[in-house]
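Next up: a single chain in structure tokens, the form predicted alone.
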Amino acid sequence: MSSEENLQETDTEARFEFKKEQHSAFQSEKGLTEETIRLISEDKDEPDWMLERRLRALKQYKKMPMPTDWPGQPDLSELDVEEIVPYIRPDVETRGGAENWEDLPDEIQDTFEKLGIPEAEREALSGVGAQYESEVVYQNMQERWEEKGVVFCNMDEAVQEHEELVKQHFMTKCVPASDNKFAALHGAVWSGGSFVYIPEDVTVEMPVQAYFRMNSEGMGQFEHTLIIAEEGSEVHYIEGCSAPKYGTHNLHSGGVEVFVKEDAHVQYSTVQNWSKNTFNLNTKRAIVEENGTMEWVSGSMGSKATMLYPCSILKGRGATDNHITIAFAGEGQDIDTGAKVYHNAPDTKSTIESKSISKDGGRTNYRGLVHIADGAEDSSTSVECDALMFDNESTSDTMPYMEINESKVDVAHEATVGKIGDEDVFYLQSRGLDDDDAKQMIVAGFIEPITEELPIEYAVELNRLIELEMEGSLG
């Protein structure tokens, strides 16, 4: 049977919920010690400067308290980092990623076939990276983009092959380890992830994608993504994430740094479908220069608790930032997402559109910050938050913060919270739909502003994931 036929016969729930027996070539002990950090760096054969940065981040992590005083934040009391395995290197022959799927062990190859990644690469992508546990196991880029100087490789390879670029940009200006406790944790134990470099005036016409899969129980995944878009360039980077459900907690604490140079355009799209035993705590940030454009498109669901607030720093005149986010929370879930934008230059623009859905007692929260600096005249921002609740037990909160230090600006904010109306469901039922199909159609229309920003394959997948969450089928 071909992989395409195999994929068609595998429903979405089965594609995400399966588990594989763990086979690792190297695995660290639980917890966070200097010895563990040194072992990770040694196993990767890293240069001394990277080890030094890891050790500095470890010291910062140990000094910082857990975030517990944010109003309405998710409960992190059940997260014990000392019980998390921070590094598992899968048992594959090719370090740094195979160039052919057939070169991977059968269980890893089957994992990504079920997730549909090889098929997506054949049909709709310029390049693909696939991470399993703590390391990238597959990496490929179309030759036509390599010939134009585009680099798409895993971060471990980038440290070796593009050392000066990485040394200059890695957790220096964009996301320093001192930013927050989980950024410091990430800086100490990061592993895998993507390095994307787009040369000046090059437009990558088809998206590049990375997929991150956690398979092992009780592990942490700490991939780092670094994107550098030179002047006048353009790229769309898509990130997918998933993990099966286990009885103990997993931790995902990724880091994303995006550098958008003058007149460049970067879209960063992510669909995160972690299991309900996973804490999802990320730091994502972009620095946008003159007339550059940064777009964030995010879908968050599935985790026990999520704290995710992509941030853009608009440092050049005419820089633009657009955020579109969706969050879904079911029983026992607290999905705290939002956006941050810093207008640090004149004539900058930002829009934030947030959609959230909660059911069966789940909680969603939009937490956002818009800062307009003194002197950032003629800047504008628009924030729109819409929440949809299925029942009286579910909650949805909105916590927008506006720091406006310039008078000559345009600021708008709108928030709506509502339930699925009986009259809406009744109308659709009168047109032949049953109760579940009517509610799914209402939700599909509600999230359409997000799905229309994704390639069709990913829009369909996101809609299907939302349907499964509504049914309570995903773990």
Partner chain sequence: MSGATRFHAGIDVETVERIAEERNEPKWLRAKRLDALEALSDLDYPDVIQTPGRTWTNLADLDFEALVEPFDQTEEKDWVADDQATVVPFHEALNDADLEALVKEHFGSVVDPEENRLTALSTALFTTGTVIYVPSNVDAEDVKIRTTMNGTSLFNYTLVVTDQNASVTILERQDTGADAATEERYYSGIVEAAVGENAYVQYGSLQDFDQSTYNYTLKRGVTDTYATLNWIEGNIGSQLTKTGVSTLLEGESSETKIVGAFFGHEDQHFDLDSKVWHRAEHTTADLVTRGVIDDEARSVYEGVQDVGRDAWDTSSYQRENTLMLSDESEADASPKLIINNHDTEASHSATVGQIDQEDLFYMEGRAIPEQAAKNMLVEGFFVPVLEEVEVDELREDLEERIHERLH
The other form holds:
Amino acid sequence: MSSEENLQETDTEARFEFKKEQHSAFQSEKGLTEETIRLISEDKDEPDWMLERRLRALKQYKKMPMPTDWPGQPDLSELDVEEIVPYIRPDVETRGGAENWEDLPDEIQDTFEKLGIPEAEREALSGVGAQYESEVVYQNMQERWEEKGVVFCNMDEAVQEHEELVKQHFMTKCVPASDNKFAALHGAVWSGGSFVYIPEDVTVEMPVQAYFRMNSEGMGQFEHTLIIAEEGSEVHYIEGCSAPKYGTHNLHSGGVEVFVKEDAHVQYSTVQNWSKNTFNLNTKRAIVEENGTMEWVSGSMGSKATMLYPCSILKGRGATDNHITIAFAGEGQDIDTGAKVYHNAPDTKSTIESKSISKDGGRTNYRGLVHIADGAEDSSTSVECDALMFDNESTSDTMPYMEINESKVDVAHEATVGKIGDEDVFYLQSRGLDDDDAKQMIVAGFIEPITEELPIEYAVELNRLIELEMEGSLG
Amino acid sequence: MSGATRFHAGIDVETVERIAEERNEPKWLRAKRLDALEALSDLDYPDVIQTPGRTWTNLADLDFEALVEPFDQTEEKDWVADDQATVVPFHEALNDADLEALVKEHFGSVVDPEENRLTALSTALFTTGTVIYVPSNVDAEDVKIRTTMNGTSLFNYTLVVTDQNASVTILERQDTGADAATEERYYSGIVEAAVGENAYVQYGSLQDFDQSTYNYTLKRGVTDTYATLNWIEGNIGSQLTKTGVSTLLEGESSETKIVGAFFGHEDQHFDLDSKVWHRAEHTTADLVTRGVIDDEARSVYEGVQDVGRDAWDTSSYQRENTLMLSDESEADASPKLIINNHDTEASHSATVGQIDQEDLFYMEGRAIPEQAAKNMLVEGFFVPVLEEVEVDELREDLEERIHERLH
Amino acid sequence: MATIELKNVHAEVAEGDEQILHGVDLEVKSGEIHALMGPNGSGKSTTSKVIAGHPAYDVTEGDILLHLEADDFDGIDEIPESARTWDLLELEPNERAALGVFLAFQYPAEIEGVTMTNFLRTALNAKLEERDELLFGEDEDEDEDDEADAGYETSPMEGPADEGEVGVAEFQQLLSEKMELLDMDAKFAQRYLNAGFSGGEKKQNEVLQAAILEPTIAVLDEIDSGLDIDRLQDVADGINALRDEQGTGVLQITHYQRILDYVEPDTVHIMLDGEIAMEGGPELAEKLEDKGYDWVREQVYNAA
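For comparison with the form predicted alone, please write out the form predicted in complex with the partner chain.
Entire complex below, previous chain first.
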């Protein structure tokens, strides 16, 4: 990146390595029972309807089978949900988050220092919600946005403060708990996350940012993000994830629901860097109304296994979807990710770009579904998947599915797989770069078409993570 | 076993024994039939693609077995071949000691009879077939096989074996007899090909059954070093077709090409898959399929390029294009790459669309009526795959059938 | 004054045992221009690749040495005596490059997504850093383990990674000067490395890279093929400038006498069947143009 040097960077390596001792106020019993769910809800002082939704989701979760019949899907046999503690509330006096940075316990401040969050704030990001374990403990929304009616708050707080909006949108028509087993699990035990509301015709120029982090051994993370962008509004939401290394398998099963109203524009960016023992099984979905635009930017670097297919339902005429996906799988990782788009209205458009890199026995898979409904005339979709393989221990799969029920459409899918060329490496070496730098440069070039479309801080973060991944293999 | 009571004649040991007895089959074959029969109830239907809330082809609801009439497998078969290659009806081959040994060696070695419920059914009940054997260094003339189906069900088996440096082109055509009753019928065909070192086989097939036919075929070949196996798969007829065409590239530097063309109309349903497994170094595969669907027809395409861990220096390409002529038609496609060796150059692409309106407008501007222009464009759409067809006769047949369907 | 010396170099294809070089002897000094000519398959390109350290070839016998004098590198007062003679065969390709051995490729790699500017600045800084390490050892350079342990005491936000010796602004200045010299369009700087370049643009780019990296010895593999006459002139100017301004020793591999009209060689070597068969002054190239390689073959084998 040419302007990299103008930017502040977070030290992702430091982020990755440290962990803190636990002093939690409340820790639910292991395993999932109705009792656990009631405890969670009670502890949060939730309205009855939310408890009911949780209990219904629990029933659905118990009923549904594990997804095990997908061709070539990641191995989930080591995942024992019952063993993963679903909910931990950090030891903070003020429920719903501290108003000021200084009010946070030192230990948590210290953790955030290393995550670079105050720094990010100094960079004038418009709001910072940082999730330490399950609850958002620190919130700050710049006043000018609040004046315009923009809401950016902890999801738990939203249940209390914006009850009607939440009741209407929370796991109803976008991601119902019945969607899949992990969505059901999420619906039962969700905790924390962000609620974002952008009123009509308001444009939030700066990205709204949230960091999530898992820090307790064997602890699940089930944060819920609900974004409502009213007509003509615009927002860019950034989510970053990283968890320190632990011995037992962690589970992350977040839920993201985005409502993009007429002419609204939402960009949702994630760089996921969960530790290499995390099962990352998320459900992310957007419903896009007339002439709305939804953009998903996902970088999947961490986790043991990821199954993530952000979905856009293009419901209104002229709605647009844009997916950018980068996956990097190293030793022991299985990154199964892609996109889903439903074209349910005429003149809808989707573009999916995917780049994946596998090395040291890692596996990447692009799994994508594009569905064009009967009557969605003049819709178009274009999918491009490129994969780069480092070595012969790795695996790179591509599994697109196209379901076309309308003839007046334009559907194109292209995919390539290749290796790092020996000649290319030699050429760069002969110009003075060592073997590793040469490979790194080729990888950076490979994902460049995607990074150039990213917000700059994301591009930097991604490149840093890739450098770290690649260095890791050399040491 | 589902619907066992609805069989026109029992699919049971007695039936299988009788088929074998009437044809005076050797013990080993009888045993294979009985094994397949026994396995039947535990086997699943062939894999079909499923996505959330959708099954691309629903085979389980079609009761293939109910269409089976083991003792009414009537057909007409013509073979055209020259002296250099051996082309004989399956059961005639068993009368010749050398040929019987050849059949015994290869039967069921490429397509496991117990691969799925339909292959097992086919193995248990087949009554007709062809054995093609081309000895070393023989460059055989084109072999032509025409199968005309007259009964309610027909189970057909074809074995192709070529020795070192042999070369042969095989052209197979299937259709329905003019006198055949209009009730529903079931055709099932299995083709196994063992292509020897540096041998060349082109196997072309044109399926043109009437639209009361349910058609299941599985064609698979295995290649030795430097061998080439090219498949051409034309699908025009049938009510429902489920086919698999595949090559196992087992010999170093071997090659395969799978060329497909289909044209579905009315309420036809085609579920076509092309698969290649790269299992040796320096292998090359090229998968090219083009299809047109009209009316309420539905097409399902799956293409798999699977590169094994030891398949160094692989080249593998796949292209699939579907043209939709009607709003009520439906096209599903899933081209897949499974790559386990990084020394691979692989790509695939797929498109679905309609006739280009600009092209149409241009032609109409040159005074060509709309329908004629459309027809020209459809015929033009098929040209890239037709060009891959090396057998003139097959290409001309395909062209003719496409032309007929358009007019 | 630097010298590259090939002594009795035998080389074969790494995978397989096809021997290509059968004892090549060659010496190129700073400030000299040598032409290496020969028919297809005589081993010219292989010679260039073994000098640069291409992994596809194994040197089975002989030496490739680089001799340096104390003041050969600008910015380094005195090269330590222990670091004045290098056995290139023991060095990685990038280490050879760091010592000033430059290969202009006959077919340069096309690398998407990496801009020329980014690439060349990275290469220049890598070269300077590696050169220091080679000449003076890995002394003050941080030990990586220490850095990892100490990591948490400093803010993670401190400064971007490894700026390198040559900063962005300084480099851009340097690049635009050199590009002007070679009459190259300024927008090249933002294009991806060789991606979509015409044959001529690629060759020009190779010379540009040499101009930036300031090699002690440049091996130019068919830098003149695929060039129209205008570009040939630009490229030739670039090569002459390398010699005149930076004192680079040039080994120019070519099929054609044409470029030698613009870049006059001090010595012409003719290669046949993996050996240097004949040597002479610039007039040898002209003679060759007239009489062809059969004449060389006759001369050599009759004499032998």
